[in-house]
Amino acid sequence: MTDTERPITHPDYDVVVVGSGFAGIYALWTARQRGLSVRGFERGADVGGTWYWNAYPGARCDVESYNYAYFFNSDIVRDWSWSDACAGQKEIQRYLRFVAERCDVVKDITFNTKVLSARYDEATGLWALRTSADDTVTCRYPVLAIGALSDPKAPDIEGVADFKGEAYFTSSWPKDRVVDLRGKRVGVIGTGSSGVQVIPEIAKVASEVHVFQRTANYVTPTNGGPMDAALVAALRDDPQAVRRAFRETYGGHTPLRMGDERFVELDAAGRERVLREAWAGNYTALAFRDAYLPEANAAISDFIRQRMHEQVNDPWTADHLVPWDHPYGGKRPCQSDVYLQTFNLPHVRLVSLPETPIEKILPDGIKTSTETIPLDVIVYATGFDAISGPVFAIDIQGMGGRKMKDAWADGPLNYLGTMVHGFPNLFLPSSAMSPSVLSNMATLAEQQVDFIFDTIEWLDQHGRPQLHPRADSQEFWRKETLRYAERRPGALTTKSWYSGANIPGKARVFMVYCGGFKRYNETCYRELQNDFPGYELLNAPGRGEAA
C-alpha cells in the first residue's frame, strides 16, 4: 500500500504551509502564535518566494519600501533599515530571511522540496500532501502560500531546445554562479516588468542587444532614491497604527500623492499644467482627483506616451516602444529611469514581433520573418502563468475526487480570493479574485493570513467543522470582481496576464479584485463576524453536527 492509499487516522500537523514568501513566512509564525502545529515546504533553497527566484540583474520592487514590508511586529519595523525607497531583489530577500530568522520559522521549513499534490479525505476531513521527496504529510488546514507570479511561462516558440548558446529565464536566474554577458550578442524576448529591468543592465556589458517585443508597455520613472527620514520615523513611531491605517486605504499602503484638481473642471491649458506638475512630482497616474474617469485616463495615457516618445532618439523605435493599443493601467505598467534611453545606444536594437515575428529559434540565433540574427545568449523575460498557474502546478483534489483544474476549467472561481467550493479547509492566499497584484502584496499577505487563521480559530472553537464557500457565493464574487474591473479603464478590453491572455488556450477571466483594499478587508471580516453566511459548514468527521 502506498502512502497516498494508506488511510488517514490522525494529522501529522494542524497546518501545512506551502511557500515561504511574504504570506508563507507570516503564516508559519501565525500558526505558532495560535498554538498550532505547523510544517512548511519551499521548492527553493531559501526563503523569499518570488524574491528568491527572480535574481536577474536589475530586479527591484516598484512598490516603495515604506510599504512593501511587514508591520505585524513593531520591533522588526524599527530594527530594519532599507537602503533605497524601491529596494532591489537582493535586499528584499535579505529582509525576508531576517524576518524568518527573527520569527524563528526557518526550522519549520523543508527547503528544496516541491509539494506535488494535495488530496482531501472526506472520511476524516484531512488533507494529504505529497512532496517531491516522495513523502506524504497530513494536516487539517493546508495554506498554499504559493504566490501569484511563481509559475514561469514556457516560451511558445519553435526550436527553443535547439539553441546551442546560453539561455536564461529572468524568473529562474542562476543563483549558484555569476552570468557573464560581457562582449556577447544577447537576445532578450519580452518587455514586461522583468524585461524593462534587465535590458539596461545587459546593455551595459553586451556587445549587441536585440530586444524582441510583442507588445509595448507604459514605462514611467521610478520612485527610487534615498529614504525619507521623516516618513521612516513616522512609520516606526507606531507601526500597529500604520498597519491598521493601511487596511483603510484603496491600495493597502501609505496614501499616494494625488492632484488637487478635477479633470472635468479644467480647460485644455489647465489639464496640461496639471499633467506637467504631476510628471515632475512623479504621480502622473493620479494627476487629477477624478483620474478614474475614462476621459481623464485618456489624457493621462496620451501625456505619458508623449513623455516616453521624446526620450527615444530614433522615431521608428520610439513609435514602437510607446503603447498605443491600450490605456494606462489596462495592463501592468512598468517603471524605470533608464529603459527607454537604453535604446539610444548604438548596440541596442528593437525587433517588433507583430511586424517581423519569430519563426523559430536556431542553434546559433533567432530567425524572424525577415532575417536571421546570430546570438550567443538568449534571455527569456516571458513572464508567468499568473495567479492560477501556481495553483495548477499542484495536483489538488477535493470532495468527490474533483480536481482544481476541472473546477477552474472555465477560469478561477472562488470566494473572497481565499477558498474554493468543494475544497474544504484549503486556503489560497494571494490567489485569484483578491486585490492581489493591484494592491500592496505585503499588506495583503498579512490581511489574508490574519483572516485565514481567524477562520481556523473559529473552526477549532466550533468543533472543527469543514468549511467551504457556497457555489452561489462564488458566482456573486466573480460578478463583484467583474463589476469593479469594469470601472478600471482598459481592464476588460486589454489583453494582459491579469486575464490570462498571455497563455495560449487559457480561459479568459479577469482575476484581480479592483474594489479596493478597505472594501475587501471589510467584506472578509463580515463573514467571520456573522458566522460565515456565505459558506457551507459540513459535519466534522467523528464529532457530530457542525456548529
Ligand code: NA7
Contents of the next structure:
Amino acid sequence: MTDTERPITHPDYDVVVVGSGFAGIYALWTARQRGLSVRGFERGADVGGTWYWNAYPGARCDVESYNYAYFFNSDIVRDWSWSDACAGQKEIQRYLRFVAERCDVVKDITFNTKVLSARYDEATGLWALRTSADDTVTCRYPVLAIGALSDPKAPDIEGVADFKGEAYFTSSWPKDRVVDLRGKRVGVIGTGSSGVQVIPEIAKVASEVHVFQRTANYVTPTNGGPMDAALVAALRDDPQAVRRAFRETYGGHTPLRMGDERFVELDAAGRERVLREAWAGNYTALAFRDAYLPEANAAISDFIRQRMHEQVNDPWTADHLVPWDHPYGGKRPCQSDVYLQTFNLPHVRLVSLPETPIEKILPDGIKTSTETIPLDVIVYATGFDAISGPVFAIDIQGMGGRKMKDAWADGPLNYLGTMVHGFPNLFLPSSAMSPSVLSNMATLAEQQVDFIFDTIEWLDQHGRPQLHPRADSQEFWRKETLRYAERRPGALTTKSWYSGANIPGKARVFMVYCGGFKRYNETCYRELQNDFPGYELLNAPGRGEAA
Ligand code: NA7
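Switching from the form predicted on its own: structure of the form predicted in complex with the named molecule?
Full complex below, order starting with the chain above.
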C-alpha cells in the first residue's frame, strides 16, 4: 500500500494552500487571521507565482498597478509605492514578497516543492496531498491557488530537442543569471502578450531577430508612465472604500474611462471623431457607451487595425502584423508602445507562418517551407495550457475515486468558479468559469479567498459538514457562462486560449465568466446568505482534530 492509499486518520492542517501568487499569499494570511492551521507549498524558490516565473525582459502588467494590488490591508496600501503606472515583473514580484513578509506568511511556505496529487478520503472527509518531496500532508480544505496561466504549453514543433543553440521560454526565463543576447541571431516563436513584450527588448541587443508569427494580435498603446499623484492620494486616503468600490464594478478596478456617446446614434463622421478622441485618450476599446454591440466592436477593430498599420513602414509586414481574422477582444489583446515600430528596424523581420510554416527545428536554426534560417537562440513565447491546465497538472481524485481529468474530460465544470461537484471542500480560486483573466486578478484573488474562507467559517459553525456543489448548479453555471460569452463579440468564434483552442485535442469550452465582477460577487454571497442552496452537504464521520 503506498502512502497516498493509506487511510487518513487525522488532518495535519485545517488548510493547505498550493501556490504563492496573489491568491496564495492572501489565502495563507486569511487562514491565520481566522485561527486555522495552515501550510503552503510553492514550486518556485520564492513567492510570486506568475510574477516569479515570467521573468523575461520587458514583462510588465497591462493592468495599472494602483488597481493590480491588494487592498485588504490599508497600511500595506499606504506603505508601498509603485514606480510606474503599469509595473514591470521584477517590481510586482518584489511587491508580493513585501506583502508576504508583512503578513508573516513566508515561514508557512515550503518552497521548491510541487504538489503532485490530492486525494479525497470518503471515510473522514479529509484530503491527502502528495508532494515532490515524497511527503504526504492531510487537511480539511485544500486551496489550490495555482493560477490560470501557470502551465506552459510545450511547443508542438518537430525538432525542438535537436536545437544546439540556447533556448528560452518566456514562461520560465532564467532568474539566476542575465541572458546575454548581444550580437546573437534570435528567433522568437509566438506573438501573444509575452512575445509582444519581449521582442522589442531582444531587438535592442540582438544582431538579427526573426519573429515567427502564426496569428497577428491587436496591439494598442500601454497605460504606463508616471503615477497620477492625485489618484494615489485618493486610493491611500481610504483603501477599504476603494476595495468595496472595486467589487461594485464590471472588471474589479477603478471605473474605466469610456466614451459617453452611443455608436448607434452617430453618423460615420461622428464615429470617426469619437474613435480619434478615444485613441488620443487611450480608451479606444470603450470608445462608445455601446461598445459591446457587434457593429460598434467591428468599427473599433477596424480603427485599431488602421492605427497599427500606419506604424509599420513596410507594407507587407504591416499587412501581416494586423489581425484580420478576429474582432478586437476575441483573443487577449496586447499592449505596447514600441512593438510595431520594432519591425521598422533593419535587423528585425517577420516570418508569417500561415504562408511559410515551420517544418522543423534544426540543430542550428529553423526550417520553414521556403528557407532555412540560421539561429543562435530560440525564444519560445508559445503560451500556456490555460485555466484548466494547472488543475490537470495535479492528479486530483474526489468522491468514488473519480479523477478531475475525467470529471472535466469535456471541459471544466464547476459552480461559481471555485468548487467542483464530487470534490468536497476542495477550492480552486482563479480557475475556470470565474471572471478570471477578464477581470482584475488581484481583486478577484481577494474576493475568491474571502468567499472561500467565509464558506469554511460557515462550515465550522455548522459542525463541519462536507460541501460540494450540486450537479445541476454546475449545469446552471455552465449555461450562465455561455450566455454571457455569447454577448461578447468574438468570444465563441475566435480560436483562443480562453476556450482551449491553442492546445491540440483540448475540449473547447469558453472558460471565463463574462457577467462581470459585481454580478459574480453578488451570486457567490447570495449562496452564503441563503445557506448554500446550490450545494449539497455531506456529513463526514470520524474526523480528527488538526495538529
Ligand atoms: P499567448 O497569448 O497564448 O501567445 C502564444 C503565442 O504563441 C501565440 O501567438 C500563438 O499563436 C503562438 N504559438 C503557440 N504555439 C505555436 C506554434 N507551435 N507555432 C507557432 N506559434 C505558436 O501566450 P502569452 O504568454 O503571450 O500570453 C499569455 C497571457 O499572459 C496574456 O494573454 C496575458 O493575459 C498575460 P496562435 O495565436 O495560437 O496562433
